[in-house]
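Next up: a single chain in structure tokens, the form predicted alone.
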Amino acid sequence: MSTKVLSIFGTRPEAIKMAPLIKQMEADAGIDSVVCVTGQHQQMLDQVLELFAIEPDHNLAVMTANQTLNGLASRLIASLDEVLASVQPDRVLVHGDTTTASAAALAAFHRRIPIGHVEAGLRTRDLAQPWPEEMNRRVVDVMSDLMFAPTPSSKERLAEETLQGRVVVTGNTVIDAPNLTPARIDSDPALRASLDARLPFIDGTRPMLLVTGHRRESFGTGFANICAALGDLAELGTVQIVYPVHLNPNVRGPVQASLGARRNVHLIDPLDYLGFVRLMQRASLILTDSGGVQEEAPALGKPVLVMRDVTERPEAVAAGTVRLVGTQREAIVRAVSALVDDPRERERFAHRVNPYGDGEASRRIVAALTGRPFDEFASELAG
């Protein structure tokens, strides 16, 4: 008799993460698999949805205009417990840090239906920093009953917490799917050169330097730095920028109005999956405060510099696949110069290390969630 386990997720990244395993699920005779997805920026996360052939069972579509947290998660948690009563699902599987992952656990929690958390452990231990982030995963954390941990470090963090559930480690989904995007892009002359004609305007011949950046807690003064820091290199005219806009409007305002006049800057819009994989690749380095970019870029050995001071993901930081910069305009232009200037070292960080995982963490989340016997991921790094 199969499990029926019901996957809950509304945004791009977490369709990025999940889409591998649900695909695994998919495939496995053990698991009857049903999909929800709760709908915030449609568009984004249909790209997703299309490029890993998957058909949502349930869609919510929550997003409305210039919403909040609080009526964002009331949404769901209406919406998401009719669908908990339709489907009634032997266990549920939520992603991360979302308010829909706490929303989701929450509603299912009432139910007293059994949750997985995929990427679970990760921790910054202040509540602020990711805002409100932080604070949803550990409230997952506490619901859950089956842990999914990135890394060996995060199954360490969940042990020196008092909770109840069982938790393995896997290695990160995320993994899995560029294994699967970078190669396909690689492998097709044709789509690598359609991929590269959407961005007709980057140079080849020179540096390039990715931008990507929506954290909440950084908006007001955060972001006009990060602004400033970026119309400072701009006028150096070492590096040209790309820099795919969320659509927030907290985000695209601040941003189209400090640099949508400055040369060498090319504001974008956010682009599907697979051509953000492309951009990876072509980028010279990364500067982000996004968390799943932590996790990719160091798989196709790209330096990144993180916009924050802390990160819940600190394996990358010691293995060296991305560094702390932090907000400030000075360190910003200060770090990103440094790696401009010396391609030496930018080549090292291809050679380093990604704690992050192997490409079988969906292979093992299915055997955990079935009972069959599995290896955990072990990093390089542990111990």
Ligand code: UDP
Given for the second form:
Amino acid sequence: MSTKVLSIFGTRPEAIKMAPLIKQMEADAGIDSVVCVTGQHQQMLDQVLELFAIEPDHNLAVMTANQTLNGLASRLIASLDEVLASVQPDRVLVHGDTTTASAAALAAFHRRIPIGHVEAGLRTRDLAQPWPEEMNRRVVDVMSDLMFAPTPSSKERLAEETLQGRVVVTGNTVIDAPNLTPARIDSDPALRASLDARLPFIDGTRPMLLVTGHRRESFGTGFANICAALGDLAELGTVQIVYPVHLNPNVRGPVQASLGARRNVHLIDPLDYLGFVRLMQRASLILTDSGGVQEEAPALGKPVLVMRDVTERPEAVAAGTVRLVGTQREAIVRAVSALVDDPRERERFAHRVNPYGDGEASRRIVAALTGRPFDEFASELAG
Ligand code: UD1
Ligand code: UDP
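Shown: the form predicted alone; wanted: the form predicted in complex with the ligand:
Okay, now the whole complex, with that chain kicking things off.
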């Protein structure tokens, strides 16, 4: 008898991190894998599904332009309830900390369906940062009977809370798909050339700063500061800035207004995952508020400055390849300039490290789901 596992996800980062696990489940005779995408993201989700050749069994298409969190959450719960009723899964899997994850967990909990949480135990311990994600991941863990903690330290953070589920340390699935992403690009010069040809304006002889930024807690003043800092850096002229701008209108509006006409700044649409991984490879330095990029860039040996005051991913900070710079204009300009002006400091900062996984996370999760034995992931930073 196979276990019917319903995976529910809806945003770009969830899709990137669930894709290797879904492939592993599809290949396992012990699991009957069913995929429901909520469509919390529309275009950005489709890009990932296409790349990983995932054809969802259910697509709820809940996204509306400039959606509110409550509007989104209520549409999610209503439509997910119908899917749960028709699929009747033995277990639901959700990922991370999005509104899709918390709404799907609640919908499953109301139907007494066991919940597995992939990427459990990330915490800043501050409900305001990242907002609302810190709340989403905490409530999912409260409802889960199986928590897949990516690292030993995320397991320790779960141990601080009163939770009823079992915790296993698996590594992060984002490190699982090397053949699909960095290694595929490295081994295929024609692919590399075609990805580079999509961004012909990048000057390969000058340092390049890759920027991503979209966090809700930075809307308003935070984004004004970030844009002002990027304007200052563009004016200095020592670095070319490439910024794939998130489709959220609360991000696109201010970024376009402030930086759209700046020389040295290239604002582009979000890239598909292969294109973005290639851009990370080409970058001298990455400035971001993204969670996923904090995990991927150290594995590529790239230095990362994080535009946040706290992070739920302390491992790469401890390893010395990620630094927190906050969202103050002067602090961002100072930190970026110091690294752009001093290639040796950049080299010191940019060693390759992989504290988040060893490529086996999906295999461990499937073993846990099917009751097979496995060794937990031991981070290279442990001890
Ligand atoms: C969401 C997640 C955040 C995650 C991020 C990844 C929540 C509360 N937030 O934030 O944790 O880090 O996704 O990107 O779940 N839009 C499009 N097309 C798309 C995607 C977005 O047009 O493919 C626009 C729409 O107008 C949409 C808006 O962006 O209403 C905001 O999307 P939403 O998912 O609500 O918030 P994010 O900021 O993306
Ligand atoms: N990413 C992408 N295209 C882009 C920008 C980012 O494919 O133009 C990928 C990135 O490699 C990472 C994920 O999207 O895996 C991060 O998504 P995001 O920053 O939206 O969310 P977060 O990680 O903060 O939840």
